[in-house]
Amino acid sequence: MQGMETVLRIEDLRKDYAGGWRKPSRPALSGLHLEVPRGSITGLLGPNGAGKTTTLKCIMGLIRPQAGRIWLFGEEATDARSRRRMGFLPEQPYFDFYLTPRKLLSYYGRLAGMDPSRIRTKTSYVLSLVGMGDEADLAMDKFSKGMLQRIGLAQALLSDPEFLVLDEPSSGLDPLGKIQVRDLLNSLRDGGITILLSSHQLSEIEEVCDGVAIIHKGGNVASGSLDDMLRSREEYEIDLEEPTSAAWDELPGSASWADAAHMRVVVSKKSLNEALKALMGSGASIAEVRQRRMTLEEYFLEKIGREGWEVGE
């Protein structure tokens, strides 16, 4: 029996894609685990080809895994009934271009079993939520990539889902659009909605997610709360007012320059005082000292190495 605290739970998910005529099949997922707690924003992070989209498609019942178990809302199923409580944004969403956003959403609303008056009010609401209120009645053939992405978000939100599954939600959006999506996701979470999103944009995940699962070549690399992952190294950063290279010889062994301009020193907690003394002794003036939080990039590089970023064979 699953507790109500977990909206999605995946165990040992395996998926091979058929290789086609006389080609071997290729594993896309090889024993993936994932857990999404209620009311959280969870990020599924991994390089291109890691299996993010494959995982999300399995959750939505669009493809059938060879093995593994998926629980949604405590029940082991990926059928129409579980989808009633979910919203999905596919990767690079696409629509029939002769439709207007309003007509499109009314079609999707009917598929979701909503009644006409609710479709009308919700359509206007979600379109304004994604900043497409003014374009509601234009044919979509003139829409840009980012505009289609916003329509994709709107259709995912249409039927008041409890659980949102978003495949690269801010792909194709301009900087302002990314900020709007981030604020939107945060306010949805504050309203009690659970969100699972995939991304290979580390900054995007870092800014909105409570927890992440890092995957690579179809398997788990790490998972947990971001704060725990990123504060795992006890290091300090010292920012200088002016570039200096004078003090290098006196700095403790663990110190290193964090930048080419020689304005930032990284040093372990143990030798922080020693480093500060050496810097001040050499006449450098110190602007700021702070505990270092790894960026997700650094964490990722440390975990899977630089080669890991290359798309798997």
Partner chain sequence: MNAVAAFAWSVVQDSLHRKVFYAILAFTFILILLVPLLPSADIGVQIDLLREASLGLTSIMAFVLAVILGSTIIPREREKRTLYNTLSKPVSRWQYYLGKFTGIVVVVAGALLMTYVVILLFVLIKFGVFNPGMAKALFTILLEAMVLVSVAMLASVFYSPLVCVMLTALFYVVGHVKGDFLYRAMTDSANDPATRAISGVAYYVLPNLERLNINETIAHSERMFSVGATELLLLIGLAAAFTAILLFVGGYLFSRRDL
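Beyond the form predicted in complex with its partner chain, can we have the form predicted alone?
Here we give the lone chain, stripped of any partners or molecules.
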């Protein structure tokens, strides 16, 4: 039995899909390992066909793996009871569009065994939480994809889950909606909810997640905290108070401008002092000097390569 500090633990998960008439089966997962610590937001990344959605479906019991073991809340996930404390948002949630959000969530609440008075109270709360309170009694047949995505997130939160599994939660949302979802996920994490988030948006993962698991061809490539994975590089960034190009001829060979406005210089660690001396000698005002951290995009490309750049499932 696994410790309760790990909400989800996967060991050696394997899943093949049938290849059709006279075609070999296709491996989707080939010995996947994954851990999600309690109270964290963990991002699941990988190129197209890496096995992300298959992994989430195995966790939720929607498909059965050929081999491997899954633990939820310290108990082996052998039946539906182990998932009572979970909420799930699939990548493409489907609803009966003639229903209103309030009626839809009331139906889901009854399926979850919630008390009727609790359903009413919680429905109003989660719809307001995802920004759909004013549309609670409108039929969903005219809703945009982003609005339906918000309803999907509301249903995932309805039964007060301790663990959320979200597949592309920002899909279809406009930039403001994505910011609101990011803030919501942060507040949920701060409230003690554990989240596993699959997304093809690297910026979303980097902004909201505590840790990342990268999978490729059904297996693990890398995993750990973002702070550890996006290690500091042997480069420094020098931010200037005002644009300047006066010192360019005096800067060391390792220096380069990081922006078109000539307000940020990137330089190697060995040449940092030389670059600072040249900039200050030209009259430039230094705003900040910091060690440059690898971006998640750079890390992903280092591990997967550009053939996996479309980071979907």
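Positions refer to the first chain, counted from 1. Note that this is a predicted model, so its numbers are computed, not measured. Whichever C-alpha set is largest while still superposing within 1.5 Å between the two forms counts as the rigid core.
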- Query: Has the Cα of Met263 moved 2 Å or more between these two forms, judged after a core fit?
  - Reply: yes
- Core fit, then Ile286 C-alpha moves 2 Å or more between these two forms: yes
- Message: Relative to the superposed rigid core, does Gln66 relocate between these two forms - that is, does its Cα move 2 Å or more?
- Response: no
- Message: After superposing on the rigid core, how much does the Cα of Gly253 shift between these two forms, in Å?
- Response: 6.7
